[in-house]
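Consider the single chain below, provided in structure tokens and representing the form predicted alone.
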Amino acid sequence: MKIARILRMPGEWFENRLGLKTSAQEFLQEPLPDKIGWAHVFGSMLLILFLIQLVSGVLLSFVYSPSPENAHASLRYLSEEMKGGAWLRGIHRWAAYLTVAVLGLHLLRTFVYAAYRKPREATWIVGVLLLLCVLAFAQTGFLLPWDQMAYWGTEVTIRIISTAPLLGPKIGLLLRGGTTIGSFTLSRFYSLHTVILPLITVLLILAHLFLIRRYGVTAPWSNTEESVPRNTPFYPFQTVRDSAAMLVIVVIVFFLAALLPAELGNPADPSDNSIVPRPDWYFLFLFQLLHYFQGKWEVIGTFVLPNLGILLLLLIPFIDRNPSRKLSRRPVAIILLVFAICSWGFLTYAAVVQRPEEKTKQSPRGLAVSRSERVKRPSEVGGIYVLKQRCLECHAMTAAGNRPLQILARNQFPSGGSWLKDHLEKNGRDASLSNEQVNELMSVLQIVTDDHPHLLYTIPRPVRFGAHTFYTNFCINCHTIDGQGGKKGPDLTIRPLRSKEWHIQHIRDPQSVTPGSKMQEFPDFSNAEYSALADYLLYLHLP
């Protein structure tokens, strides 16, 4: 008994001082209106999404370097070399996308239920401010990858902000930190994204929760002054729904992050303005709006209409004085809501269908350097694939990683497959390499420890796998690439540019696209191998 009492003492001490247990019981037993249900789970989903972004953002900050020189390379290292790094970036990206979507549904539900009416005007206003914070998060985070789309997209955004009357140019100059986007811009966006906006958002979330606790949850389809029965405790009825919804949204985020990882384009190049910047999906309607207001009318699309929309959202509780919350008695509000949704949908759809075709649509993702500078030899390009499979769990190609390969003494770098096999048998997890794989590793290690290892970073993953497939199968016996390979077939280093589909079909059945071809059929490759081989050939031929 004495031991049990001693064990209870810390808990009793905290309870006497803080009252957490009592507060939790009061929270769980809070009576809710009888009619609430699944439509009220969006707030809990937003909380877990915010938590996911907070945790994933902190983890990303351990690797990310907010400078123009290192920002892109640090994310390249994270996506290409760090185990689970691409998934982590995907989680942060998809949690942000879903936050915008769920927050939109949350506001839509609040509007349909007219939950912004007296006495919950402040709750609605705080919700709208949270929406603006989320959009600011999205815009400031857009620049951080420091790739071409991020750079030129931010340039357009700041130009739009600068069109605002009076303070617009000064705000634009403040955000840019000078006349051009550079290190000051990146550091300011990074500070906004990781320090200022999180603090504001946390304060707004706390204020929102306080107001919800203060005025309770709105009963749907009731009159403003009507006293509704509140006989449903929060636990277990609504707790189960909220927990289920939170679990579902977490699974969706993790699944999408694994299926569709965050992309990373070519590094930002201020001298190359050939890219057509486009915002993320939630800003496409504003982007499309600019097409209809140009010249001296541009300020209407960039400043007047967006700010009128925000002002209208903030004033809705004071404009709508209808005492009833029932849809049948709010025709004007419902018509305006349908009009707003249709306008948003039309503008977004128009922006999607008018997307210009990318000039380098056939280019494998990540292609960054000109053809003359690319590493082309199959053993060297394919060696990166083997390197990643066998070596990058312990080594890294960049100086940012654990045990960088570059630190190997260049003048003492050993040569010969025997040294590599001995090294792997002593230190590696699996030394069962074929002779072709040993040759690939030795080829690529010479480049990694050379003066230009960055040329390897620019090679997309499908290309690496394609070169590995090319080198370890029969292709290398007949074709030469950059001086390496057989002479039976044509030299593939420079050939006429063909489509990816043409290359796949040519490998599968040469006679079908080149009648009279002496090349044998290769019908037994997997779809992934066909695709990777075609990507490798495009990598060689694209200008």
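Residue numbers count along the first chain shown, from 1. Rigid core: the largest C-alpha set superposing within 1.5 Å between the two forms. None of these values were measured; they are calculated from a predicted model. First, how it differs from the form predicted in complex with the partner chain.
- With a cut-off of 2 Å and the rigid core superposed, L59 has a Cα displacement that falls short of the cut-off between these two forms.
- Comparing the forms between these two forms on their rigid core, the Cα displacement of V41 stays under 2 Å.
- When two forms of a protein are overlaid on their rigid core, residues whose CA moves 2 Å or more are considered shifted, and P31 is not one of them between these two forms.
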The other form holds:
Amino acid sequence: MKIARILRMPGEWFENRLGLKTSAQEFLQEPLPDKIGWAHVFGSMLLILFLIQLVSGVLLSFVYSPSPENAHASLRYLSEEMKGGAWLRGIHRWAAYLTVAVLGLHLLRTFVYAAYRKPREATWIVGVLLLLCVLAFAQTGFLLPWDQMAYWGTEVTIRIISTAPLLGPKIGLLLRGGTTIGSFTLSRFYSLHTVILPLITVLLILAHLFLIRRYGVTAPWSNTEESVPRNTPFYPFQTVRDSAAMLVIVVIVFFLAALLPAELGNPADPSDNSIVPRPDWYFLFLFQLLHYFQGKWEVIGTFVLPNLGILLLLLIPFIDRNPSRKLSRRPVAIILLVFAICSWGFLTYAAVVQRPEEKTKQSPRGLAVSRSERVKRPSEVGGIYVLKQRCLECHAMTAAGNRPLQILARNQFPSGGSWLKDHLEKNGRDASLSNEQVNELMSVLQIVTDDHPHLLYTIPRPVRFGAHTFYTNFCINCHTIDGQGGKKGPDLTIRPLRSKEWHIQHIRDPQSVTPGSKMQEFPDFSNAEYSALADYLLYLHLP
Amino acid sequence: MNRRNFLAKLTHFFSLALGALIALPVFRFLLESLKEQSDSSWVSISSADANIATDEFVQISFKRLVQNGWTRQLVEELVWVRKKADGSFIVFNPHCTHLGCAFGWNSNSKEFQCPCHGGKFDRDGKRIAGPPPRPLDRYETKVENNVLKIGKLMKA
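Having displayed the form predicted alone, please output the structure of the form predicted in complex with the partner chain.
In what comes next, the whole complex appears, and the chain from above leads the way.
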């Protein structure tokens, strides 16, 4: 008995000083009006989703590096190299999506029950501010992966913000940190997403909870507060529903994250304008709205309507003077609700239907130096192999050469593949050129005759042969490199670094180094080809 | 058990399940991060017949390709190397086993002296004086095609 008493002592000491148990009991015994039920679990679900975002966000920040050079690479490393990394990103993304969805239901429930009326106006306003925080989280988090969609989507967002009258351009400048999206944009969005918004959100959540406790939960469907008996304690009659709902949403998030991990597109490329930016699903309606207001009316879609919507939401408790809480006695509210849901549904549907075809890249195309400081495409790197083999005996690449025949230069560029084939059949020693070889020559000649032939000089021979092998064999059918090639396999431009032996083994027998790989085996290349292919892949991954 | 108690138990169960569920990815991630990654690949540091006097220590710097998260860097490292009379090598890590200070070779007294807390080691790495808890750390060595390579760091 004595020992038990001693064991209890620290607990009693703390209880005497802090009184946590007493206040927890007060909190748990809060009497709720009857008819409170499953419709009231959304708030708790949002709370657990926020907690998941906090936890998974902190874990993500252990790996993520908020700079344009590293952001994408660090997330790719997380997703592909670290066990459970893809799942973690999936959790963060799906919890975000579900937060928006559950928030919608929470808002809907509060509106339907008219729970925003006096004296709960402040609770509602804080709730609307929390909604804005969630949207700001979504928008700032959108940029962080630094892939193509993130980059171009954020460009659009900042432009939209800049269309606001008066301060708009200044706020846009502040967010972007300059004239183009870059390091400052990323670090500012990161700071907003991980420091500023979480702080504001936590404060608002505390205020929201405090206000809910202060005024109690609205009794459903009753017009007066006093007439409703309040004899259901919060614990355990509502906590059991709350915790069940929380459990369900967490299980859903974890499952979705495991089944459909967050995608990571190609790294942001400011010079690639083939991307059609689209927002995530919850912003599609705003995105679609922009289609209907163009030219000088644009500001209506970008600024006036969204802000009117927010203002209306904020003012609803003051506009709605209807004494009844019964939905059947609130015709204006019903009309407003139906109108809001229908227009959201219509705009979202229209945006989904009108999804544009993705522009196909012209391939092969000439190299713009801004695209990449190094030539990477298989047809271009492989092209220089064919060029050396077939052309440089007679031609020189620059005026500096002293080859007997023509200099390969601008304006003397052959006008088509068939011309090239003819030309080689007439003048070349080895007459037969395959179609792939013609393609390679055509694409490399564009670089040679462009202003930047120097980009080709430094490519080592095995790399050229490797790219040639890559282009003329099966690899290009499935793998994309620098925008060229098929989409079945992963893009090989940015990959975590691996050893040459790893790549050779991987090409020979993918399953042996990556269990579960969908890639087929290629056991029949020569040793020189394996080695060159690996050299080419390593060349792609040079810093 | 009445309804109230049952619902209370159910709440406790759900809360426990919630806690466990959320802890799952956290622990998975943290455990993954706690795994120590030792670099055991062989690195060439010098030509084996380079001008190294027998039984005298020289400091050799070399570059190691280090995988640092998603980046790879060439990092310069130092080692203390002694060629033994039979042509084999002893390679010491240059950090004192006490608190990691860099020590120096005193060729007069034939001992390693650490400036931080007075640790001293003899030519075989054995502690002579001071606070170090163990002898100097050595690398595995091998000579291949006349190139001296070091491998895993061995802590005595």
